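Presented as C-alpha cells, the chain that follows is alone, the form predicted alone.
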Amino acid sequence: MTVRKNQATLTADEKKRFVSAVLELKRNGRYDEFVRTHNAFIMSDTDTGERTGHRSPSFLPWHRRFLLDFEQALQSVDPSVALPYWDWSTDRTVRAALWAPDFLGGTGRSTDGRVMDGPFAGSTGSWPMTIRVDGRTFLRRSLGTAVRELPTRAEVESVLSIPAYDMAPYNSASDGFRNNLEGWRGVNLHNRVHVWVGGQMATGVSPNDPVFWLHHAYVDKLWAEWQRRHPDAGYVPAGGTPDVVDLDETMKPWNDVRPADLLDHTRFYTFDS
C-alpha cells in the first residue's frame, strides 16, 4: 500500500527518488501530458457551462484520480516512490525544505520569475516548458509576492467545519466544504496557494511546476479529513444535475471513472498521520 507522507519528513534519499522519476517522465514525454489535461480542462470549466475539474463538485474526485494516475506514472519509474504532500498551513515561508535545493528549488530571480537552483531550474536543461502559456520556456515562480500570506491552521479548520460537501448552484457561488477548500469563497485555500507560489502555478499550466502535486496531495488529504469528521455528508449532487458530474456518473477524460469510486482513498493509498 502506497504512504504518502509529509514532504518536510522525507529522507534524502526519498527526496532523490521523487525528483528522479519526476524527471524521467519529463525526459520520456509522460509529464507534459498530465500538464496538457489539467490547461485543458481549466480552459473549459466554466460557471456557466459544463464543468468537471475545477469550479465543480466533482473538483476533488477529478483531481484524486488525476494523481492517482501521477503517482502511478512515477512508480513503473520507480516502485518505492509515493506523493508526498505539503501542508501549507505549518510550512508557510520561503524557507522551508521543499523549497531547498535538494528537492523542489526555491524563488524565481525578480526580473523574470526564473527559478535558478534545484533540479528544475531552468539551467539545468532538464526542465523545458513545452506546454505553456507564453514564449518562457523555463519554470518561474515568484513565492509570496502577489499573496503574501500562505493559509493558516486556524483557516483550514474553519473549512474543514462545514458540514455540508456542495450545494446548488454547484459552481464557484456555491458555499460547503468544496468550493471553500477550493477558494472561491470563504478564506480561499487552495487557490491561494497557487497564486502564492506564483509563475506557471498560477496559471492552467500549473503542473509544470512539480509543487503542484505535493499542493494537491494536501488538499486531498483535506478532503480525507473532512470525509472522517462529517461521515453522514457524502458528495452531492447526486443525480439529475445539468452540467456538473453527478455520484454516479463517469468523468472526463478517462470516462472510466465515478466520484461514487474514488470516495475511499485507502483503496489505493493511506496518509502517514
Contents of the next structure:
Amino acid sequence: MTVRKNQATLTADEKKRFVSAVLELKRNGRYDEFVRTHNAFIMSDTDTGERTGHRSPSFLPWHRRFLLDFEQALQSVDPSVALPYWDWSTDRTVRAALWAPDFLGGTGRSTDGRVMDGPFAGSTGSWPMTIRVDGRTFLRRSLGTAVRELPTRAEVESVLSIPAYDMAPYNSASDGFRNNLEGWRGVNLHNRVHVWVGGQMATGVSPNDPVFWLHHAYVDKLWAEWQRRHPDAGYVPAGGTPDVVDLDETMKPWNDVRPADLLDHTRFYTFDS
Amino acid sequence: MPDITRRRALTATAALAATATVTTLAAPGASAAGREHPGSVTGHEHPMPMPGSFDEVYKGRRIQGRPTTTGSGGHHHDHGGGYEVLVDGVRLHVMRNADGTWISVVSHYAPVSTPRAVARAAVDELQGAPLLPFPAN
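Show the form predicted together with its partner chain, please, the one above being the form predicted alone.
Time for the whole complex; same chain goes first.
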C-alpha cells in the first residue's frame, strides 16, 4: 500500500528517487500529457457551464484521480515512489527544505523568474516547458512575491470547520468547504498557494512545476481530514444537477470513475499521519 | 437584458466601462452576487453587464479587449463568456467568474476586477515574452 509522506520528512534517498522518476516521465513524454490535460480543464471549466476539474464539487475527486494517475505513472518507473505532500501552513518560507537544490530547487531570479538551481532548472536541459502559454521554455517561480503569506494553520482550521461539503450554485460563488478550500471564497487556501509560488504555478499549465503534485497532495489530505471531522457530511450534489458532476456520475476525462468511487482514499493510499 | 448588453457593447465609452468596473468591484464577497446583480435577468447565461472595449499600450505592449457578438469564438477551448482580450494581437484565454471578476490562463488563480486588469496582469506575468495562441501546442 502506498503511503504518502510529508515532504519535510523524506530521506535523501526518497527525494532522489522521486526526482528521478519525475524526470523519467518528462523524458519519455508522459509528464507533458498531464500538463496538457490540466490546462484543457482549466480553460473549459466555467461557472455558468460544464465544470468538472475546478470551481465545482468535483474539484476534489477530480484532482484525487488525477494525482492517482500521476502517482501510478511514477510507480511504473520506480515502485517505491509515492507522492509526498507539502503542508504549506507549516513549511511556509523560501528556506523550507522543499526548495533546496537536492529536491525542487528554489525561487526564480528577479529578472525573468528563471529557476537557477535544483534538478528542474532550465540549465539542466532536462526540464523543458513543452506545454506552455507563452514563449518561455524554462521553469519559473517567484516565491512569496505576488502574495506575501501562505495560509496559516488557523486559516486551514477555519476551513476544516465548515460543515457543508459544497453548496448551490456549485461553482466559484459557493459557500461550503470545497470552495473555501479551493479558494474562490473566504480566506483562500488552494488558489493562494498557486499565486504564492508564481511562475507556471500561477497559470493553467501549473503542473509544469513539480510542486503542483505536492501542493495538491496536501489539498487532498485536507479533504481526508475534513471527512474525519464531519463523518455525517458527504459529497453533494447527489443527483440531477446540470453541468455539475453528481455523486454517482462519471467524470471526464476518464468516464469510468465517479466521485463516489473516490471518497475513501484508503482504497488507494494512506498518509503518514 | 440582451438589449442592455448590446448597447453597452456597442457604446464602448470609458464611462460605461467605468460603470461596469464599479459594479463588479462591489460584487465580490456578496452572497451569490452574480444572481442578484442589478440588471440581471433570471436564467440569462450572462446576467452581468458586459464591460466595454479598451485599447491601450501598457508597458510597451498593445492590449485590447472587446465584447464578442457570439459569446464564444472558438468552440473547443474558449469560454471567455462573450469577451475577448488580445496582447499584441494574440488572443489571451480569459474567463469571467460568477462574482464578476476575471482571470486569464496566465493568472488563473488570482481574480481581478476587469478585463483590462486581467490584460495588464498578463503583461506583468509575461515580462516581455510573446503569448502563444491557444490551444497552445
